[in-house]
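Quick heads-up: it's one chain on its own, the form predicted alone, in structure tokens.
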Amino acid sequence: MKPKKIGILTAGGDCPGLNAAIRGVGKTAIVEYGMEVLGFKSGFTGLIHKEYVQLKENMLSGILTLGGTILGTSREKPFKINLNGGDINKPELIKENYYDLGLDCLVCIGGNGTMKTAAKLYELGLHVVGIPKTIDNDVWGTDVTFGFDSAVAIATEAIDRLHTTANSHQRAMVIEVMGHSAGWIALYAGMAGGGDIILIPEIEYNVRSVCKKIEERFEDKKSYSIVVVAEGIKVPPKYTAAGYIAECITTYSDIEARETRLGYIQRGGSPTAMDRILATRYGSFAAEIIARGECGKMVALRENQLTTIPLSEVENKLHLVDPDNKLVKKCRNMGVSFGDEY
């Protein structure tokens, strides 16, 4: 039998483990099926262009550290009405180049937007897979995707060394981190950073509440706070979360706060060990599949356990942190506020 032949492409954000993905999928395909692997450049803007490259065995070595990803990435999305006009019809583009190249399953390394794009190209006839990465961890049907383990190591790092600036000078600390719609890396990082204050945007807050809690630890001699902030929280227009909440701080309480946002440092660098073997675990097992001949599915970690779930069921869902989640629970018995008390 003919072996078969494979895409891979990365695409949306980057986040730290995509070559780690990238490399798992690769060499389970080529050492293990002997498959045909070609790597697609810039994400769906190389399918749609036929840019790629045949990834070999020994083009995957020495890249499992790397952060980035070597494939490049974009924001390209075929299924987006142009409102411009042009008469490119993205989707039969890829269809035709798909065919054309002779694949016979295309890898979708992304997160919520590409596993969307993903669902749509398998709703169109091709066979795809998706593997799941995000640092914001938002992606429905997994426990958690690569990426978002670095992004919490780098958070709390910076956590830990605003306490040592907020203790010498007594002051609230606003730590902004990523989280459009899910608060996962301000929660986990806030616990594992000793974090006074977590915002959400999950659970809705009230600014005078973060003022009070403040206050309450000065009169208690804890000379300082400090506050974990998502960047999603409902703050005024115009405002960066941190800027608001530490303006309103020093507004309401006569308390001197600052604001540090993290922004793009959370996606960038080597990841982290555990990003490394999800990735791993993920590409290889999306390999293993599709040897199968299992498509239309996106690789998924339950319990610790590799599974699959349609794509159909992944696309425009969120996995968001439940206010009821048992961390939130242990943080709220430890004293730490989520803004809600008052």
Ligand code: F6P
The other form holds:
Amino acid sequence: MKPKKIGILTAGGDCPGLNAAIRGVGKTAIVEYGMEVLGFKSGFTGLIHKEYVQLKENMLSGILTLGGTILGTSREKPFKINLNGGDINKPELIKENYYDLGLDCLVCIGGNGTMKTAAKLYELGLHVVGIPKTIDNDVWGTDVTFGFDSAVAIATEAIDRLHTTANSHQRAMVIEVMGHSAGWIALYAGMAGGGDIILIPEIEYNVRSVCKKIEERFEDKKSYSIVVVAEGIKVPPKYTAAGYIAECITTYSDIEARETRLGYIQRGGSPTAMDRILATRYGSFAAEIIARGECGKMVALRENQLTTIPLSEVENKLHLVDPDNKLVKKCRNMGVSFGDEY
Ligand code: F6P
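What would the structure be for the form predicted in complex with this ligand, rather than the form predicted alone?
What follows is the whole complex; the chain from before opens it.
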């Protein structure tokens, strides 16, 4: 039987490109396959409480370049056990609502947590397709998630600006970028922004190495340094990554350091052209695979080819930077430190 009615939701932290993905799914489903499309509000919360809108084709016009998500999002995890009791069985409610609304498939756009929930819903018998998004680029099974390119562009612009003020004051500028437990944003923005030291969770650093590098640069008549740190690097309790590294530099070297935490700016605003294209490709491809009856899968990109991977293979894994990653090697060959030299 041909799928006639599908639902879409966006869950987890937002990122640039979500609307492009909603538009990609919706327009392809409606225009190419004549499906009806429901958009659930605030991630899985909308599915639990049956809060949705019917997405008409004209409602999907004009949203491609828009940041955030027109559907809203939340960190609702329906399978998480509520320790305070509570008598609503969220997975059962979702199942009930799914059948009650006559859905043939549900598209879950999200990161690792969302893919995990999607895999569990599929196990419960619902037809589900996942689309990977996150600025962190840490979803396993795909080379890249949308949102990542935009975050890298924003972080790179910020690093560019730090160069001039660092130069004027002859300082070490420590900039902290997001990424959760992955160092993708730090690595890419560090390379694009000409970072002198890049610290990522996947490569263990030591403070001595960081300070030595900065002092060597100073002796080499390079009067300032840019240190790009991922939020997930190990630091003592109560410290932020940037705060700790800046304090160490100030304490253990003769160079003055300042910290910058980029924060949510990395997740806001309009997606880059690359993210618009990737999100559109993922969205449109998701509608295509639904139309041919596939489900229980996440759409993915491998070597620039669209493909799918079973949701069961994605859950509970992380896509992290390999310490031998080609970009890491290129950076090292050019004298960039990863804080592990001494
Ligand atoms: O979207 C991913 C991410 O930005 C992480 O890098 C960050 O740690 C986390 O989300 C914080 O988001 P929130 O405050 O919305 O939970």
